[in-house]
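To begin, one chain is listed below as structure tokens, in the form predicted on its own.
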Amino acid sequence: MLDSNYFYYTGATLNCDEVRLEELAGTFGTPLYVTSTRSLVDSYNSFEHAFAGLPHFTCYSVKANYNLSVIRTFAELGCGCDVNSGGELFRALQGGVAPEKIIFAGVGKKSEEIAYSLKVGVLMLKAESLSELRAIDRIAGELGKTASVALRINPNVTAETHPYITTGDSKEKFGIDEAELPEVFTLLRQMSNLRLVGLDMHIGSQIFDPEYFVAATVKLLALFNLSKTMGFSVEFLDIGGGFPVTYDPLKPATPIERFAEKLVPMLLPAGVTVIFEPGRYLVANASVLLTRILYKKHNHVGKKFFVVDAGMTELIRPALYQSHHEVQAVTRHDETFVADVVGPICESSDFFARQREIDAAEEGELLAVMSCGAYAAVMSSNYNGRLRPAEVMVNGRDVKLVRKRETLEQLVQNELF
């Protein structure tokens, strides 16, 4: 059970901050994403406190949760943003983030996205190939601008995490191989419209062991020293994100302080600003997905199911990554039984939990799928003609609708006969 200061039981009823979740479901319907503003603020402050001894700049990784109100919450705290597309850049700007606090990442930026970022004046573009560097140089020249770029380096460090969220291995598509950097530095001198301002890495997500960060940082610092010998004045070292959160109480996340203890002494002597890109760390446990039990069923071998009104269209992580999410009854029951919690989608992979001990709730009651702040709403879809859910944010007793539920008309509004 993932009770916290933000989602907790009062008696038999699950609350978000000071609001009962059943009240929110009654007002806004289900499925429904519910986010605690206090959780967002406290997660950001804990991260900043851990790395307070290091000159740094935190850029929230927008891909984790790009709701405008989430972005604005972090912007008001002084946080920047890491974006991966023109759409995420637009969202960050709409959320109140200054362009000079935005870094543009992504292995496949289109020409129009590069031009857009240069026109608005982002802090830097992170290049992941020689071809991309040439494209940025060309587009910057056409616009009469000098592009500030960082090189995303693939340090060839394979962290122990799910293979789909490993990004620092030479087998993956991300980054420039560390062995190519001397050649890249030489070519950069020939590109008159580029200015190298940073070196960047990102080794994956849900990295529980700080030693993987240490190994990758050793390589990043070696390349930083090489850049200095070749005459470049790098201003930023970007460590990326990937700091872990707890999804399963039996597998608690390593405290962020453990990472700071290792990384601060390594990075401080470099004398530059360090950029961090936490995404999941800031938002994962700030939200739940509320869903209503449509049917209870069992088969001839005694297997039990809760069929609920949310599915893989609202949270694809269990199907895509085999991820664990706690499932809690919004109203506690004294009895439990073992069941699968499954959705209405026409796929066998449409489940939230298999053979899980669940409160013996009844049809019509509510379940809360926990830890749905990251890679839930942003990865939602209209598969099976589903309407994307509403999203609300709670701050103490204050409740705000921050995204309306989609309508049937919106499903077809862009289609033409």
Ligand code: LLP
Given for the second form:
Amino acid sequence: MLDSNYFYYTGATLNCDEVRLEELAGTFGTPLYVTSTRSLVDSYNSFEHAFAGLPHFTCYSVKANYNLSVIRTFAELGCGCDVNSGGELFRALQGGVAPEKIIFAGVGKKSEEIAYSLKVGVLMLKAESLSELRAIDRIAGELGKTASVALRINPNVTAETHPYITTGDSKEKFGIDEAELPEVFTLLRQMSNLRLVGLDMHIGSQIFDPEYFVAATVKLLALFNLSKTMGFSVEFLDIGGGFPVTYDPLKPATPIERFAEKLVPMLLPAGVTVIFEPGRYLVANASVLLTRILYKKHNHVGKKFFVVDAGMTELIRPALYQSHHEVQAVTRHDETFVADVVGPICESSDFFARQREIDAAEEGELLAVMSCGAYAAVMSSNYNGRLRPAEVMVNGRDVKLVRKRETLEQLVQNELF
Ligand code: LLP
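For comparison with the form predicted on its own, would you give the structure of this protein in the form predicted together with the ligand?
Below: every chain and molecule of the assembly, starting with the one above.
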């Protein structure tokens, strides 16, 4: 059970902050994403506290949860944003983030996206290839601007995590190959519309062992020294995101302080501003996906199923990465049984939990799928004609609807028929 300060039982009832989840389901319906604002604020503060010893700038990676109210919560705390597309840039700006606090990543930025980011004046674009640098140089020239760029390096460090979310390995598409960098530095000098302001990396997501960060930072620092000897004065070293959270109480995440203990002494002597891009760390455990049990069924081989009204369309992580999410009854029962918690989608991969011990809840009762703040709503889809759920944010007793449930009309609104 993933009990926290934000999602906890009083008696048999699961709450978010000071509000009963049952009450929220009654008002807003299900499936429903419920986010604790206090959890967002506390995660940000704990991150800032851990790295307080280092001159740094934290850019929330909005891909984890780009709801405007979530973005605004962090923006109001002084946090910047890491965006990965023109769409995310638009969202960050709408969420109230100043352009000079936004950094623009992405292995395949289109010309229009590059132009958009230059026009609004982001802090930097993180380039991932020589061709991209040439494109940024050309577009900046056309716009009469100088583009601030960082080079994303591929440090060839294979961080242990799910293979789909390890990004710092030379087998992957990300970043500029380390062997190519000396040449890139040389060619950069000829690109008169670019200013090199940073060196960047991102080695993956949900990385438990700080040593992977250490290994990649060693490489980043070596390149930083090379950049100095080649006459550049880089102001930012960007370490990326990837800091872990606990999904399964049996596999607790490495505390953020363990990362800071290793990284702060390594990076401090560089005398630059270090950028961090945490996504998951700031949001994963701030939200649950609230879902109602539609049917209970069992079969002759002894399998039991809870069929619920949310599915892989609202949380694809178990299907895509075999990830574990706790599933908790919103009203506790003394009795438990082992069951699969499955959704209504026509795919066998549509499950939240398999062979899991769950409270013996009845049809019509609610389950909370835990840790749904990161990469849940943002990866939702309309597959099977599903309507994206509503989203609410809770702060103490205060409840705000921050995204309306989609309607049937919205499902067809872009079609020309
Ligand atoms: N910076 C860059 C350049 C990234 O690509 C990412 C995540 C982050 C920062 C934030 O990483 P975080 O701190 O959240 O680990 N959908 C997958 C995760 C994909 C992560 C993609 N990049 C999942 O559900 O596990």
